[in-house]
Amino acid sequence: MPSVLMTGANRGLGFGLMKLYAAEGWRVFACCRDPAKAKELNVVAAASGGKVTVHPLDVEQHASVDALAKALVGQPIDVLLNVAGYYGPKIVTEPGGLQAFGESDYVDWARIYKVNVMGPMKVCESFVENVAASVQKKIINISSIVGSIGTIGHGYGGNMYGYRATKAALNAITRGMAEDLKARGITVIAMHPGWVRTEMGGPSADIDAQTSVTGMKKVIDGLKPADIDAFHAYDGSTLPW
C-alpha cells in the first residue's frame, strides 16, 4: 500500500489532496497544527478503516516536526507533500493584501519565512529517511507562481513581496534539494497550484480547489527522475524559475 505525509491537511488544498488520497486507499498521514479542531478531516479518517490517521504537526514548531518524524521511524513514504502555508494576515482581495512596496510588515515577513522555507525545509530534512525507505521516492512543495522571477514583467507585476520572496526562496531550496537527493533515487520538485479560491486565495481566484487538486495528482503520479529541472504547474505546464 503507498504511503503519503502532507502537511495543511485539514483545509484548502491539503484537505483536497488528502480525499484523493484517501479514495485511492493510500496511507495517508494527515498533519495539521490541532487535529482536535479538523472536524471534516477527523470525519474522513473515521471512515476509511485506518488508513487515515490525523497527526499534530505545526511546520513553526520544529520540535512538533522531530515528535512526528520519531513516531514514524522506518515508516516508508512514497509521496510527501509540504502543503502547508502562510500569506499573511489579509488575502490579496481585502485592503492592504497586495503587501505592496512601502507597505511591509517585517515582523510578518518573519513569520511568512518560517511557515512557508524553514518549514517545508525542516519536514523535508525529518522525512527523507522515510521516503528514501519507499517506492515512489518523492518530495513536493507547494509553491506558487509568483515565485517565478521569470514571469515578473510577464504578466505578472510586483507586490506580495513578503509572500513572494518565501516561495522563491521555497523554489530556491526545493531545486537544491533535488540535486542533492537524486542520488538516492529521490525525485524533488516545486509545485504552483493555480491561484485557488480556498481561504488563501480568496474568492475571486481563477479555479476551484478540485480542479487544483486533481491536476496536482495528476502531475505527481506521473513524475520521472528528469522531471526536477522544471518548476511545474497543476495543468502539466511548467514555470520559468
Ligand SMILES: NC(=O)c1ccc[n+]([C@@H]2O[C@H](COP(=O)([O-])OP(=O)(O)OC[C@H]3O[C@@H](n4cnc5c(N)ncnc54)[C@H](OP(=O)(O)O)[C@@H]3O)[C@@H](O)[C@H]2O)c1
Second form
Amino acid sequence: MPSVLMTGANRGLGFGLMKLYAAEGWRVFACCRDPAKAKELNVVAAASGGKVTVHPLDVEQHASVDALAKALVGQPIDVLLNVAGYYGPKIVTEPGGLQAFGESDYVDWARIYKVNVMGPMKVCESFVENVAASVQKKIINISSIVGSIGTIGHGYGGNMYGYRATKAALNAITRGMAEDLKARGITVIAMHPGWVRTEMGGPSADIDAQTSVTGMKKVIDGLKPADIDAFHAYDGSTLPW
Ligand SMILES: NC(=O)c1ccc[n+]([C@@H]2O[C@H](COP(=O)([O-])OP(=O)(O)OC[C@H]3O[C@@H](n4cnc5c(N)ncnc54)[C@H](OP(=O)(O)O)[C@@H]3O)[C@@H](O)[C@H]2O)c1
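We have the form predicted alone; now please give the form predicted in complex with the named molecule.
Now the full complex is given, and it begins with the chain already shown.
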C-alpha cells in the first residue's frame, strides 16, 4: 500500500487531498497544527481502520517537524505533500488584503516566509530518507502562479508582494532540490493549485477545492522524473517559472 504525508491536512486543499488518498486506501499521515480541533479530519481517520493517522505538525515549529520525523524513522513515504501555507492576515479580496506596493507589513512578511519557504524546506530535509525508502519517491510543494515571474506582465500584474516573494522562493528551492535529489530517484516539483475557493482563496475564486485536488492528484499520479524541469498546474498544464 503506498503512503502519503501531507501538511495542512485539516482544511482547504490539504483536507481535500487527504480525502482523495484515503478513499483509495493509501496509508495517510495527515499532519496539522492542532489535531484536537481537526474535527472533520478526525472523522475520516476514525473511519479508516488505521490507514489515516493524524499527527501534530506546525511547520513554523521545527521541533514539531523533528519529533514527527523521529517517530516515523524507517517508514517509507511515497508522496510527500507540502500543502500548508499562509497568505497573510487578510485574504486577497478583502480590503487591505492585496499586499500592494507601499503597504508592506514586514512582520507579516517574515511569518509568511517562515511558513511558505522555510516550512516546506524543513519538511523536505526531515523526511527525505522516508521518501528515498519508498517506491514512488515524489515530493510535491504546493506553490502558486503568483510565484511565477514569467507570467508578470503577461496577463498577471503585481501586488501580493509578501506572499508572491515566498512562492517564487519556494519555486527556486523546489527546483534546486529536484536537481540535488534526482540521483536518488526522487522527483520534486512545484504545483499551482488554481485559484480555489478555500479560506485562503476566498469565495470569488475560480474553482472549487474538489476540481483542484482531483486535478493535482492526477498530475501527481502521472509524474515522471523528467517532469522536474516544469512548474506544474493542477489542470495538467505548465507555467513559466
Ligand atoms: N486557495 C488558493 O486559491 C490558492 C492559490 C494558490 C496557492 N495556494 C496554496 O495552496 C496551499 C493550500 O492553501 P488553501 O487554499 O488550502 O489554504 P487554507 O484553506 O487557508 O489552509 C491553509 C492550511 O495551512 C495550514 N497552516 C498554516 N500555517 C501553518 C503552519 N505554521 N504549520 C502547519 N500548517 C499550517 C492551515 O492550518 P490551520 O488550520 O492550523 O491554520 C491550513 O491547514 C497553500 O500552500 C497555498 O499557498 C492556494
